[in-house]
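Take a look at this single chain in structure tokens; it is the form predicted alone.
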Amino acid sequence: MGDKTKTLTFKELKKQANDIRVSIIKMVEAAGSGHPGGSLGLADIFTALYFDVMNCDPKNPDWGERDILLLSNGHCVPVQYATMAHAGFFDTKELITLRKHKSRLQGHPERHALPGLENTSGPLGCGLSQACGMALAMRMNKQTNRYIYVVMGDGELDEGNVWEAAMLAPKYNLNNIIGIVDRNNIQIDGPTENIMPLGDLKQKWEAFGWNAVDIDGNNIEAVISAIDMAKAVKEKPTVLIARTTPGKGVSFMENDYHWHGVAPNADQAKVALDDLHELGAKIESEHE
């Protein structure tokens, strides 16, 4: 059976997702290497997806109702090592065990290494192709009540193959799809607009046929509010364009380009738990 009870409030996902950002800080750290800067930028839509939207079940992963959630831009895969073991798939022990020789948890997620994972990513681009060979199957099985989302970076939309598949889910109408783009506005090389400028992706999604929507993707009950409207559209698949702010909650790393794919070290992590601590902190101390 699924796991679809919705029992936490809005302040307690923000609690989650804040620890799941520490989390992040101590095994990129212990790793000595990673993406930081997307990670804790995703970690309140992991929250969101996990702890509240997805049909899933952490003690049954491979339950064949489930919902799938792919992360097509595999680098930022703490976020989701983190946000698994928080939701009980695994012990939060072996997170530290990130980038370790025969650890579980590689730099970029292998699907058959972890129980949960669905997709295995590296090569930018695929995840979107990959939601719709699974979405074409779930129809042909006649699978009516499961999504699949699938997580894009915005620099990964330099890929053309994201634009193939951008193409053909609208011609198949292939509605259980929710698209989420993390609009951080950074890449490994420097700000979006100018490596490759993207311009308008709401307007651009809108073209190839998709339902597009502009959300704050650091807002946990935006993101799940969008998701629920997203599920109404029936007449075609649904792309939420998800603002986020790259190194989320960390002073230094916030909208710095330099932390996508560098760790801090010992003395750069103290700093980053301190601020995440006293985050946390102003989270325990709002009323609901």
Second form
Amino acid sequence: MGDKTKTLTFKELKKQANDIRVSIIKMVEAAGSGHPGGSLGLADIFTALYFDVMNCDPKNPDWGERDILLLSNGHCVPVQYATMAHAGFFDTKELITLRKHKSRLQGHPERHALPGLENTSGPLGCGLSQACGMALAMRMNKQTNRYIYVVMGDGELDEGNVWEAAMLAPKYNLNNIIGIVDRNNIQIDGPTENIMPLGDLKQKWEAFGWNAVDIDGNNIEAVISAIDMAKAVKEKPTVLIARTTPGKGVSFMENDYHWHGVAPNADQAKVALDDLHELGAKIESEHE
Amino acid sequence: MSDLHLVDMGNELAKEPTRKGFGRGLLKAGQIDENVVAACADLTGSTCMDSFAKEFPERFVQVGVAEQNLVTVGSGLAAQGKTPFVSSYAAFSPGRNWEQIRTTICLNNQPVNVVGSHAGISVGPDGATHQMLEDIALMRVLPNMVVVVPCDGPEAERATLALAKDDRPSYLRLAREASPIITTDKTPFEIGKAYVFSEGTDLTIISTGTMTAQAMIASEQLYKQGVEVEVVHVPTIKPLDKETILKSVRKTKKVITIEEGQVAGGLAGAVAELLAENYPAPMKRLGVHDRFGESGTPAELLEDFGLTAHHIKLAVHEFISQK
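Starting from the form predicted alone, produce the coordinates for the form predicted in complex with the partner chain.
Below, the chain from earlier opens the complete complex, with every other chain and molecule after it.
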């Protein structure tokens, strides 16, 4: 059955997100490669999804009525693995096998490798199309209460495939799709606006027929509240343009595009973990 | 081969495009199984999905001119328990969207049936851009992928029904132009099986798609000239029926392959790989040799590219006269 008993306070959720960031640093350091920047930036959104928003059951990942999360920018999968492990899909001890030979935690997500993953991704631009197919199938199957969350990178929006899907979802009013664009303004080669200007994303998505909402993607309360409001919009699908800080929580990684796809060495990881432990203590001392 | 229930080659052969057989098969598959669904990229009539779309509008998805989206939507449909057939022209799907097919269908292992119509040079006047010749090569290198090229309308119908029951990703290659009907509703079809359509001892012709009819016509005429060729029809290029092919080549020791596409990586490539490892034999490859198509009538183009029964006969005579 679905886990409907998610009752963590916002303070507990913030603590959870910080623990997930600690895991991300440890696993990417152990792997010696991977993508820490976007993963750290997405930790609050993933915490909101797995620990509050989504109707899913870590002990029964194939449950037929579950909500679905598609990570379209598959390179950020460390945040998904870490969040799934903390949510109880598998033991957190397995996280350090990331990217290792024979590990279930492949460098980019593979559906068959790990229960709970809904798709295989990495090559960019495909998640929203897959969500459209799933939403259409759910409609044919008369399933009306299932939501599909699609996390996309902002650099990923350079892909034409995304906009093919962006046209399709409003055409069929696939209003159980909730897109989340990780607007962190970086991609591999540099700032998004230098590499390929995205401009006003809210306007762009609105022009394609979407309910587009700008939010602070590092504010768990804002993420949860925006998703609640998105569910109330029935006449079109919703996309959240979630502003996030890449490298969030680690002082030397924040907003530096060089950390998009580079793992910290042991010394850098130690500094990163010190930063995160300090943040964790700060969260502990906060009042509810 | 009486158990194959083939059309008597002595009669005038009726003609039909393989895409028409697909259209019938899709409609029947849809009537049998409500999980069979279809999507198209603005070519519903051309790819013969229209009767399915009319009977099952709620199970038909029109994605517009967007082939990347077409196959990736297919992946999503399959992920939620559907058996999708997604169609366009082969030049665009799988021509344009190979990576989406690789990642979201094959690696993701979703049972999406990619249907590429208007393959081969017999597309005719549209010219090289629309004459897909590389699709077999593109699809057969993908792990998990099944590649099916039916020889006529009735076989295309049976292949479609078989694919609808199969839980693997597949590519179904279809032709625009009407071609001779050589099989009947009783002719067997099983994914992964090759069939000896005509028995002989002098040489083996291994053919796929509409070229099998040309091979059969050639075989009939060669028989009258005292040459007995064996025609092995290979509707499934992947997985290849190694046993049937090797058995025939061990008997005849000479091979001609024929296909309406690039020989590089195509049926010829698959057969050459098989023989090189298991039973090296002299081989001649009929098909397209490293060139693009061009405008013309289908008949003019097939003549120009040497893909007629007449050309097969010439090749056989030349081959068997070599010592």
